[in-house]
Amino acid sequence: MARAAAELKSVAEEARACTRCPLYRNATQTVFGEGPVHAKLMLVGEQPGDQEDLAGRPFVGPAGKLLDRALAEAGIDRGKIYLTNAVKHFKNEPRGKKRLHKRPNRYETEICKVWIDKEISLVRPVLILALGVTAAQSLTGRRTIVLSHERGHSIALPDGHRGMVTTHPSAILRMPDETARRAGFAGLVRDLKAAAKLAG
């Protein structure tokens, strides 16, 4: 295990000098994944925000906290999974003082996806929860993922690895009211439990 995570460190290490496809000039830095080696569960996000771009660490703006919140209600401690993104540059385009976050597309994702077989290769997780399309889309080499028939339900990943997909916490924080937002927050904290209850 200590070797593993020595590998992990020099592994990100490594990434924070990535400049293998253009995210990196209006980024601020690398957002390397974090938790324990050997984590049961791993949970992939779309990319970092802005609020994650300027820390460094993955899940630590709005959709960070909200993303706590739902892990807190399912009875999961974040100190004991693995979080990360399929893109580790912030993708976004300046408008003023704001950065206005921009989807990755298919040829930035599989650019970006050395770096998170890596971390998949030495965490070894018994299960991986994609939060969201384009997480999803990265690691099942899929062009197309149906949200809402997909969520929930266990998937084979191409390199073996059980997957799930869940709706991404940001996507709950743009709904447009309060009931669908409960709603969606609600579903969340069941598929995380479920994904808590197949890793073990």
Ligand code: URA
Second form
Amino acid sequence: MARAAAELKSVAEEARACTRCPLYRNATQTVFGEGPVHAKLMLVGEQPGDQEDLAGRPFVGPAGKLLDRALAEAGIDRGKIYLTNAVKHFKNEPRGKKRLHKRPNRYETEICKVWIDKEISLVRPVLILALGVTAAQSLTGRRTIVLSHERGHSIALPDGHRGMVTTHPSAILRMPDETARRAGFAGLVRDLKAAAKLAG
Ligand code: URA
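The block above covers the form predicted alone; next, return the form predicted together with the ligand.
Every chain and every other molecule in the complex is listed next, the one we just looked at coming first.
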């Protein structure tokens, strides 16, 4: 355990200096994963957003707040899970004083996979829950993910780990009306509960 924790720390340190793709140029810092080194459940998001980029921690902005509410409703302690992202730098386009979120492309996601692979091999979670399509593509290696069909089911990942996919919290925030947002939130809670049950 102490050895894995030390290795994870040193990988995080290495990732801090990552220039493997151009995304580091517009970002403040690398946002590495966080959580107990041998967490049974790992959650993987897309990439840090504006607030995560500034804070240096995953899921601390609006999507993180929604995720925190869903975790609480699912009875999952955030302190007991490992939270990370498929891409470790905030991809954005500066627009005046704002930085507009841009979805990472396939090249950026694939090149960043080296870090998540290291996190997975050290944490060795029982179940990895992909939040949204980018994380699901990164973890499965597949280009096509049909969230509406695939969500909530246990799947085998190419590296032998057990996985599951669900909606990204940001997608719920972007839903057009309160009814859709409520249904989206309930779906996320349901999938979180299923993931936690499988993780044990
Ligand atoms: N969205 C993500 O996918 N990850 C974060 O850390 C924050 C927002």
